[in-house]
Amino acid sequence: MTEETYSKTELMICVAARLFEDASTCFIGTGIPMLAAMLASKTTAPNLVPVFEFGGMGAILEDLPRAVGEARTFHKGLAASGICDTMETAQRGFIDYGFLGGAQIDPYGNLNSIVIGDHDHPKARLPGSGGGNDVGSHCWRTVAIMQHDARRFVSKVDCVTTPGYLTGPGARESAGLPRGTGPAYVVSTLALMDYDPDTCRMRLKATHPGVTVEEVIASTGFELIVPQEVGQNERPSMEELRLLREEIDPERLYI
């Protein structure tokens, strides 16, 4: 195994894991966010406090949970509570980050996970937001993890199920959401994005290895802010790949 032999999913997990701050509280969703949280807890954020929708708080993630409400999300945790308590914890301002996904995202970080097309006569009906609205509304910062193509990165989402910066500066506050909250990053299959603090629009921060700025622009259905200096994300290290493949997801449920 060399540093070159990794999948797009493994790369996304590693990039997302490096965003976790040590000793932070993070609302974790099913799938890639779980693997990223486990990897972070074994590397850069050993004091990470994961929070799961159905009440597991501060679990020691020794084995990969299959869903946000199963026993592994409570394993050796700080608290075993319920969904109302976790949402109230976010509303009180005690959860730093929320990691989310969606079918569509727009320039202001609004997410859609309900329908494609008209709400009442959709082309496709999706699984729904679950607790995504609460996470996006009340966690201090949110991180979206998504496939990157022009069908998903759109100028306007078909339905806002998780609020980003809504229509731009000041819109979250006008809607009654807490000041100082909002999207922080987007981890995609092509790049890492953040948001311009003045316009609240999505901005290219770093491309993945082998991906050009032009490829990212061509796969984005809106005008992405591109600064003069665009970084490049580091490849997964040998140790990160070993942890993912041998300790975190040896059954290859997600990777």
Second form
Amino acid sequence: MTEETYSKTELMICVAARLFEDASTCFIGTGIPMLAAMLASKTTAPNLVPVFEFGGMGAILEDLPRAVGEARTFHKGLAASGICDTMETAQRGFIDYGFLGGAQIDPYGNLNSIVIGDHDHPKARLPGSGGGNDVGSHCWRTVAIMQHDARRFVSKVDCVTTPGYLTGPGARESAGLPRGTGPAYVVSTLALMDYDPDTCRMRLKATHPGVTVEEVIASTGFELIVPQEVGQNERPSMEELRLLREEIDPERLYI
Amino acid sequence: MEVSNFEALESGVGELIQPFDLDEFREWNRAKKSRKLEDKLMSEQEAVSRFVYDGCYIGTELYGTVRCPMSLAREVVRQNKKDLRVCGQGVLELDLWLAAGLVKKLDITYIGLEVYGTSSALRRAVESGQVEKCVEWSNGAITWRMKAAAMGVPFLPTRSMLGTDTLKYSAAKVVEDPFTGMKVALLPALVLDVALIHVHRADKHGNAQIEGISGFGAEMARAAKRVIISAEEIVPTEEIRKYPDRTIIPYYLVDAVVHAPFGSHPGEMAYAYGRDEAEIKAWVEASKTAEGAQAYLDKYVHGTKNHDDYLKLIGEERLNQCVDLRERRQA
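Alt. form predicted in complex with the partner chain, vs. the form predicted alone above:
Below is the entire complex, every chain and molecule, led by the chain shown above.
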């Protein structure tokens, strides 16, 4: 692969990385969110404070963590505490963003990582909530990072594991979830989405280079809100690709 | 027992697979947990055979590839302890138990292979119905359940799980908080029968110290009736007394102490050794089929008498490579 070309996954990671706010506290889930956080900390968010659920806080992300508890999650870190501390810190309102993945997402940003099919007789048993539900409940804003196809972007997820906007406006608050929280963005292999503030439904914000609006619509299993103006995400820069390939994931575990 | 005022607005349909009685737990802690500084050093065979039993409710800490009691987990398989009810955020350790068909019910939070994706052993065990029940919780929730037991109280309220199917398939209840009127999820205390915890160092009495993140070790040790500690290093009590601030698990919580160098292999131990990626990948590949998983268990678990024998099979060279890959303290 030359510097001129890049994979959909690389592009997705770059678009996600650009969403990190510098000097914010971010709960980082396993997998792609880790690569995005590393890229952000090496580019636009050098003062990012990554938080990993089993206790790592404020690590310098030099090597890609392969587990949410491995030493790389508190490498040169500011604190190495435990899961109660990190989750309670989120519950108190100290964590600005949570970056998550899932097997399915619905128009309200609810994520499924428990089962495909019926809960008690599943077609496919998935890993479970992990920290996902806690992150989606307590972080101020969440960002989901997903492969984009109509099997994953569905009108109804098989099992609401991690709360998005649940059934729409006001539903989080009436369920008892903290006021003012909820999903902010979805970064997929095709586009960047946000949420319409009036309906809390997913809205196309910008397509990736080379991807048409029609393609995004066709790959989405529900009616996506498409505004008049749809932006276009910038392609990965040479520097972003170099960092991803040489420093972040040289073993190509994800990219 | 009358439950007044606190009316459940919503109840999870999941079974409370480990009912508890806190007065009984107190009495247990009074009668069965010695305050004497006794010598609790024993082999993993003895510890598992004395304290782990068929049908018990058991937990492991931290998980699979990180400071995990893998040597004890393998011994549980060797001794074929069956019908286990397990609380789990797990990776390799719970995979071994699932592949060996030892798990009957799960309080499940996450069982997967992280960087290598979903767990084939979990899929086979649950989709075939071999695991009879999966009760869902979040990672925060399961730890707060242990924290409630550690506090000696019947539940803790949280704002996790509200509004979701994670709550629906749990055994939590949603109530209106009597002080503020806000909705909270009540998480029932979790009193484990047995906890397996791997640490960096312990003395023969069970005073245990770790380095790096503490995961949920402190909570689990305090929530369990029996605690088996495996330790990289057994140190004199004088060493413990030099750094008492490092003791996260004091001796009176502990029933057995097992010396297990490289006890977390193929997982890591912060500042001591790194992951054995080749061995982790070997399980990922082998576990894709039931036959492959069985062949792995035959070679690495049943084919080795004990942890020492397992380490011989892995070989000094590879263990030294893991030591080279350790996290180093640096400015």
